[in-house]
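Below, in structure tokens: the form predicted alone, a single chain.
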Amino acid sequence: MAFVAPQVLGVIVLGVIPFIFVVWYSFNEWRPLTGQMEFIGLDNYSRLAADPTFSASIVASLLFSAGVLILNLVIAISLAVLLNRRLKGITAFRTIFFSPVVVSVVAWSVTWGFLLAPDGGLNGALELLGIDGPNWLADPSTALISLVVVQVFKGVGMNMVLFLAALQSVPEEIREAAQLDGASPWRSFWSITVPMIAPTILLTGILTTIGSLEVFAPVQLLTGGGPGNTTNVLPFFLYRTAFISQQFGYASAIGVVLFAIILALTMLQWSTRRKWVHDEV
């Protein structure tokens, strides 16, 4: 108890207590700059239900999260399989793919801002091929996809490392037995490797989903929630409502709904584990 006490205290002081205050503020109209606070019950939640910007933010958040989750896991598993070999120089490649994880998210986003600009590096490369590239961050059809790519390349290295550790824990004799029985590498991967790394897939899936629903800095630095509301994800909508519009009670209601969405999706993923996670009871 003595060893875990600092962590428990930190969670209570920095997590539980602030969340209780946020829930309370969501039932009030609170303007801290003027010191005004008025209890209004469920009015903030009723307003959310009728707010088209809030509905658009939910759609943007869910689309962004789905895109990040699928791409991140597919790329991370693929990289882990490719890098799970005893080859000369393989450690250097692992380091290269992991390095974006330790880069500041602000520096990462600014760099991608230059790459995705109308006259940036990506369109410059496309121009060499005779292709007229779009304005990636200002076009409604490409803005959200661009943010997904930025987020995936930033965090895929962490999941790659987790999958590498999981792959190295798969007994080699089981793979060899499958080869002796005539199983192809593809069949061996799906029938042996995937079931045995399923706990890691579950863990990375939950963590990636939570992280994608909390994204803020790339949106702030690259698109500002636009064009329109195509990238106006819930954390950015919350920020603008609280610190631009000074509607802290309404913003608190947005925060509570965001927490409920994250909790619901986490519980949904956790509830499916017995159907596909190896040795889960």
Second form
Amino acid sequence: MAFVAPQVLGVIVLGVIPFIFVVWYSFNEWRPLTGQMEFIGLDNYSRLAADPTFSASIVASLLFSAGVLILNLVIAISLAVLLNRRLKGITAFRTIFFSPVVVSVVAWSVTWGFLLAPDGGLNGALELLGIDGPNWLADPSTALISLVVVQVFKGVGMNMVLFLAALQSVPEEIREAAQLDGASPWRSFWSITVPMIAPTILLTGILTTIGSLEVFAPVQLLTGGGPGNTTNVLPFFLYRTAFISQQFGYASAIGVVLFAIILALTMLQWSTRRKWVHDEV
Amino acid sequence: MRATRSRVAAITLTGVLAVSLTACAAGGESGESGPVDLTMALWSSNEDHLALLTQIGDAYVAEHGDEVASITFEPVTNPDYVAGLTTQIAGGDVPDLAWIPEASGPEFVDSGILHNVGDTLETTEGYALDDILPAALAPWQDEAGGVYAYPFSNSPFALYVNKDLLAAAGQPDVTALVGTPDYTWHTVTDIAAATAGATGSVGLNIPTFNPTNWSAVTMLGNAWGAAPWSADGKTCEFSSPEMIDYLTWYQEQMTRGAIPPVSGNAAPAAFASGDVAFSVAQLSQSGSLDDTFEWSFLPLPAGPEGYHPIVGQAGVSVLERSAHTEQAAGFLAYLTNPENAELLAQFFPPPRESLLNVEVLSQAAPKLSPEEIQSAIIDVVPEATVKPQNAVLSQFTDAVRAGLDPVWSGGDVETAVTGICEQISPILEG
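Could you drop in the structure for the form predicted in complex with the partner chain? We only have the form predicted alone so far.
Up next: the whole complex, starting with the chain shown before.
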């Protein structure tokens, strides 16, 4: 008890108590400037249900999260397979792919802002190929996918390392046995490697989903939630509602809904584990 | 034994929580007597600004040591100042005085958070409240005549011109057009487009503009007779023919390269880089310019509906929730009296008529010529209107931001502004 007490205390003071307050605030209309708080029951939630910006924000969050989850896991597994070889200089490549993880998210986002500007690096490269690039961050058809790419390349190195560790724990003799039985490398990957690293896929899937639903800094720095509401993801909508619109109670209701969405998706992923994670019973 | 340990841990935990919550609940109360400590929240963290304010504060404490023991000036470091100040206030840490940007002025006045300092200012000997320009003070007054802030910075928007860049592009010097019927936005954007095309530079920038700060663009529409809402703030006028004309013109300038495209949430290139032909900005930007290129500071050009100068403001107020409103109001009267207003004019264009002269304003902008100060500041401030303000601005600013995004990317203007009015009208009408 004494050993875990500081951690428990930290979770209670910094996590549980603030969350209880947020739930309570969501039932109130709180005017921060005057300090007035009035209990209004479920009004904030019924207002959310009718708010088109909130609906757009849910769509933006789910699309962003799905894009990040799929792209991140596919790239991370691919990189891990490529880098799981005993080649000269492979450590340097592993370091290069991991390095964005340790870069400040602000510096990362600002750099991508320059790359994605109308006359930025990406469009400059496309111009060399004779392609007239779009205004990536201001075009409704490219803004969200641009943010997905920024977020994926920022975090893919971490998942890559986790997959690399998982791949290195797959017994080589099983793959060799499959090979002797005539299995192709692709079949061996799908039938042996993927099931063996399934616990890591579950873990990274859950963590990546949670991280993507909490994204804020790249949105604040790159798109400001626009164009329109295409990148107005829930944490950004929550921030603007609380601190720019000064509607703390309404923003708390958004926070509670965001929590419920993250919890539901996490539970959904967790509940499916018995079907595809081989060491779960 | 184990049960005893658990009980001790539980009691300790409960005690810590109780102490924490008690400490939270205790904030904001004041039962002290004698001289008080005042704090003032600032937008600026500029060392020179802080040094001047501290100098004035120290002088006040020396004269009024029986009322005020100390005055602390605290920059709010949140990138969004109002968000930072609001959070601070919501957390119970209420400063006694605060710097209030003009966009939030009516909202702060209407919410009742600002203390009426009218009586204090009127009765302070030598204060000369009637020296403050009526147009500058109006946004900080209520219908009953109460005064809720002193607009210590009353800074006109003007047009910076990179004369070297225009010369390199073979374009005429617009400085010579000022005061003539040819000094219009159409002329300026023609030159901006030609300069951008010839040199690869930026034509016309509005440095304070990014999509979340849409008011920087819409304010210039007043030269088209356009306003985002009615004078009483209750009726949406984004969809007025004048605003549609203005935004359509603005969109055309983006299409032909006179105005750069919006790039996400990024601020446009700085005029100080030397790579921008024209820039709409306030006086303070002159401080960041040096002699690496020749530039001018001109009044805003005229639009189809003539010439409509605009000022941006910042006020300093006493917060009603301060525990020391009377002492804070006393310091406000001292901080903004004619003598200290002249000192503040080193950095902030004053709202006092008696200080609107070349000698005083040369302190604020030593790099401007007397002619520039006269034509772009002194001649325009008395007739200027303050940037669009609304008492419920914070509630609809994001809806307008989202609604205007299609305009910046070439969408149909009328559809965009009609959608904006549909969304914000219920909020404006209350």
